[in-house]
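In structure tokens, one chain follows: the form predicted on its own.
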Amino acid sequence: MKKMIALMLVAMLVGIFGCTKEPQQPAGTETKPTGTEPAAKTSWMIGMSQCNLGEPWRVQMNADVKAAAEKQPELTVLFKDAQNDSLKQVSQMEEYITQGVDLIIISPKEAAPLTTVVAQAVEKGIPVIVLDRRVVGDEYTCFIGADNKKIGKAAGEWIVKKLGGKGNVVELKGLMTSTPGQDRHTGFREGIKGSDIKIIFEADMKWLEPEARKEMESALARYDNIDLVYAHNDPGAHGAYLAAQAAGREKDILFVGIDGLAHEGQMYVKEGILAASFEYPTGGKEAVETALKILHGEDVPKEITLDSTVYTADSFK
């Protein structure tokens, strides 16, 4: 009897102390003290969506993003090239969203086709910096770019002064379904308003030098008197120059472009190929700086406007 009572007491003690034992943690997990916050994130993945790397200016934009990001060890940037295809760029944006990157920088091919997917990223909590070309509406985190309309107007006013208020001009337009093309056109027309400048030929060369050369060949075949070519980018102006050179007429025509890259527009001005190149900064450095602020939880402006400079032969004296 005494033996049975002793066994019962032992069993009761085991039960009591067994109930108060700390629960076992699964392997590989840690117990966090009550009330502590998770550790702050120290590294981020950025997705860069470039509409087209067939243009030197866009190659430079990617290079500027890469150079700025390499100075920030906490940043990793993935790059995708849509190869001038809006549907491909939408698909690549969807891949970034599915992948769950921390932030997206996009330079859209066209405004309307990319608007919805940019809004989708924002809705899913992924900040989006729209660089250079706009989307429709304001469903993005920040837009960074120069004022294309202002640059186009400045080009128009410079051309009026250069030609003494009159002359025959060819306008080779960038992709007119893109906002820079539209703004560089409308700004230019504002700049020449009230003068006797005549636009005798205009065509959409889609930002591409070969297209610009082909369109300029058509203009040269139709018109014996062309005073100046205004192209929406420097490759377009250079393509027009090559067409005129092949026809033996390059010395009779002035060529003006936009972009002002050191190894392109500025170089063409130094060599006497272009009369002027209006700078359009890539914004790559500014995009990375803004991305860092966003990722660190800082407020940023909805719009950041970049400054522009005009390069002429006088700039290099």
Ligand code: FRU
Contents of the next structure:
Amino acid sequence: MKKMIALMLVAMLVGIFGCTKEPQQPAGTETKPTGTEPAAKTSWMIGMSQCNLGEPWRVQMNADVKAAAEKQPELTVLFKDAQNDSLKQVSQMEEYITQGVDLIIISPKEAAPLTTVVAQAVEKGIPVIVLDRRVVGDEYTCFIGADNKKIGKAAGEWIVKKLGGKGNVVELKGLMTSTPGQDRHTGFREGIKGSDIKIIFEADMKWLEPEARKEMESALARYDNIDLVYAHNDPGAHGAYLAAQAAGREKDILFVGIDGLAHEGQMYVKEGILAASFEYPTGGKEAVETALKILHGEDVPKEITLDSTVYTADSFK
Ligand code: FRU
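Structure of the form predicted in complex with the ligand, please, following the form predicted on its own?
After this comes the whole thing, all chains and molecules, with the earlier chain placed first.
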């Protein structure tokens, strides 16, 4: 009985005075407790700067970025298309910086013109992932892409073997102010070194099928004996094929390209239009995965090199 009375007394006292030792404050005057961390960020805005959407490969890259980002509910990706104009791409990058996005993924049209704005973003604290084509120097957070020199060299070696060590070759180059064009050229020349392959005609087709077709028309007009066309991308190889077909010479010439998209290069190989297409992965998925790590404060490598494979008729047997 005594115990029960004691317990009731305690309960009454707690009811009257409450448990808290903190002094009560009038509503609305609470001050933030000091020394507490701000709430950790749980959602982020990424700006994707695409140099153009004129080629299937770039459409695929954006689709890969979108698909990977959709699996991460904390990410929102904004897309801008520079329509193959470096100045436009610079101003679109500036818009992302002003807007204060949390991270930028850029696939730059050309190296030099996009270098400063990428560095500016990094200096302002916005991490930048450079995808596929490089900028000059190393003022970016991470570069992701396949090794274009290695691909060019592999293409050169494959061609030497295919032509039995000699032949007349046309090289249709990608935009030579972009790093994949430079590297696919240098690598290729290394790959054919020591062979009797002669480059009888070379031109910059700027990655564009119509340009490649036009250049190939000139090559066909000048040379009766062309064994093979090495184009730095599949649209270029296809443009060259169309020019040869119009001249009735497509059966005398082999065509080799780079990109190897399922619905482009691989399809051309299956149809017998291209003798080979070297895969060039878009890196879209890897870019989103890397972005997530950066945004969560994890360390990422400065360079992420993607693998490439070659598609020939044998790949589809
Ligand atoms: C598309 C494209 C691809 C090529 C890549 C190189 O714009 O030309 O065909 O592999 O860019 O950056």
